[in-house]
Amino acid sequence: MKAHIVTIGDEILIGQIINSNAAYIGEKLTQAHVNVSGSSVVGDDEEIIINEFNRVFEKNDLVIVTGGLGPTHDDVTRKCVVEFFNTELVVDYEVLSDIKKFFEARGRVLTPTNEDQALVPKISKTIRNPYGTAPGYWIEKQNKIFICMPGVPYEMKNMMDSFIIPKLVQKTENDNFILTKNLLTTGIPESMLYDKLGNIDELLQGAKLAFLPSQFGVRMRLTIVSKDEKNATNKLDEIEQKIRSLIGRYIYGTENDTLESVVAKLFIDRGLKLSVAESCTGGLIMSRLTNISGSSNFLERGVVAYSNAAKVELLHVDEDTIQKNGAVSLEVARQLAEGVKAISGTDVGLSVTGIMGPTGATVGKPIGLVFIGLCNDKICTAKEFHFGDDRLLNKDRTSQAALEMLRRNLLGISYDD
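This sequence as a structure, only the one chain, the form predicted in complex with another copy of the chain:
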């Protein structure tokens, strides 16, 4: 099945908003063995939108549209759908009652503007929207599928996951299998990974391997296309095992794993408790860990010790040590980890202190200098890292390195090669 994604909205064209919806839809379609042949963005202009509908509906088996279904005057997608399919608007009473319930639940007054959203194209099967008031449309014509969703990401994602993907999977069962496997690495640069893999063609035997670096590490995407799912699966497993035998220590997860989810599982499975002392990351490490449902089972507490006073008063860091070595130092990192472990009585204490930039650099302490401390019942150690110039990227990199230090410590993976 060949698909095209159309994103509607001036805000995307002029770069006000990054088109994350197209990425989400593209990923889900690919997982469902749908071949995404193209993606395009058009502004809130009826003529341009209808021309784009004509162009892509003719060339593809599936067209997925997002955006422009809101309640306000600048949302013109519904009008374009009605004209493109030469249909009319009818009231969908199921949607109408959904909208009424939606407003009751929030104790808000229902306005005609909202009620109007229960009007849907007669030709479409409506897709219900538990998170908002704009329904989606599923239209089938000439053995092709045309889908419209609101542009609000969490409303769109819910429609994709709960309705659209399950329906599409039934239709793509007999197509070519595109198997992909993502191996997520961190703490090692792309070029070094590449070298450690040796002769790449010999390793891949015709499979595709893409290296996708970010501040969180390098995602390795392995892809095999085949008519026979079983053969493809076996080949994929075989290559994955070879890769793991070469660089397995750097692989913290697969697919949509996050390092925080992997670390959380390690702590929960082992019944261990964690406390965290953050300076330069300002709470990012704990925020990432608490993104994981169930984090209250292992994350006991944490301190964002931004001021020196907080480091001394709350975490018992030695004032002289700060005077002598500075707050950004190996010894203070060690004492922060020791201190937070002690006051919270956890099995592990983690700490970070560093200079995120753009200001704060001193002689011998450049922007990007970070110390990460880790204490458990056996050891109490700290490690030095050097990151880049960008404040937000440095916060991401520091939090990733700190979580990776937890992972390696729990799994007994050393940093020495």
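Switch from the form predicted in complex with another copy of the chain to the form predicted alone and print that structure.
Partners and other molecules omitted; one chain follows.
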């Protein structure tokens, strides 16, 4: 089954919001062994929407549409569906009851505008919406499937998970089996990963491998297509092990893992405590770590020592060391890590100091220069990094490199390359 995703909304076209719906739908369809052939975004214009419906419905077995099903004047998707399929609107009394209960539960007055949302295309099967007032539509015509959902993400996700995916799985059980796995890497550029894998064709044996870089690293998506689930699973496992044998040190997780969640688990499993001293990241590392439920089991404290005075007073960095080497230096990074470990009594102290930009560079110390320190009971060391010239990206990259330094240290993996 070949599918296309259409997202409707001017707010997406002009960049006011990110198209997270298409990403979620694409991932869920792939997991259901549906081949996603494309994705498009159109504005709230009836003619453009209908033209897009014509284009994608002709070329695909499945079309999934999100957005434009609300009660306001710019929500025109339902009208376009009615015109496209040459049908009419009828009242769905179950949906009308849902809408009335929705308003009663919130103590709000039901208006005719909201009642109007119970009108659905006559040829559709209604997808009920427990989290909102706009239902979804499932339409089958010409041996094809056309689905519409609201654009509100949590409403769309509920429909996908509870209704659409289970129904699609039944229809695709005789299609090719598509298996994917995401390997998450950090600390190495896309081009170097590619080079380290050697002969890609020989490695993949007909499978697909996509490289998806971000400021945090490179996601490697491995895809296997087979008539047989067992063969697909075995082949994926075989290729994954070959990839790990070549670049395993850079792989920190799979699928939806985050580096902070991986680091947190390592600390908790080992019964270790961590403290963090941040200068240039201003608390970002602590923010990422405290996003993890249970972080209090390993995270003792974080200190944001932004000024030189704070470094000296709070973390006992030697003032002469700052004067001699500068606050952005290997020596200060080591002393920051040592200092935060000492004042907190933790097993590991981590530190970062750097020049985020766009100002602050000096002779020999460019924007993007960062030093990350790590101190435990055996070593107290620091490593130099060079990132780019974008301040916010540099903060992200510094936090990622610091967490990766922790991961490698806990696993005994060298971070000298």
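Think of the rigid core as the biggest set of C-alphas that the two forms share within 1.5 Å after superposition. Residue numbers count along the first chain shown, from 1. Everything quoted here is computed from the prediction, not taken from an experiment.
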Superposing on the rigid core, I want to see if R288 changes position between these two forms - specifically a Cα shift of 2 Å or more. no
Checking P166 here: with the core superposed, does its CA move 2 Å or more between these two forms? yes
Core-aligned C-alpha movement of G373 between these two forms, 2 Å or more: no
Core-aligned CA shift between these two forms for G43 (Å): 4.1
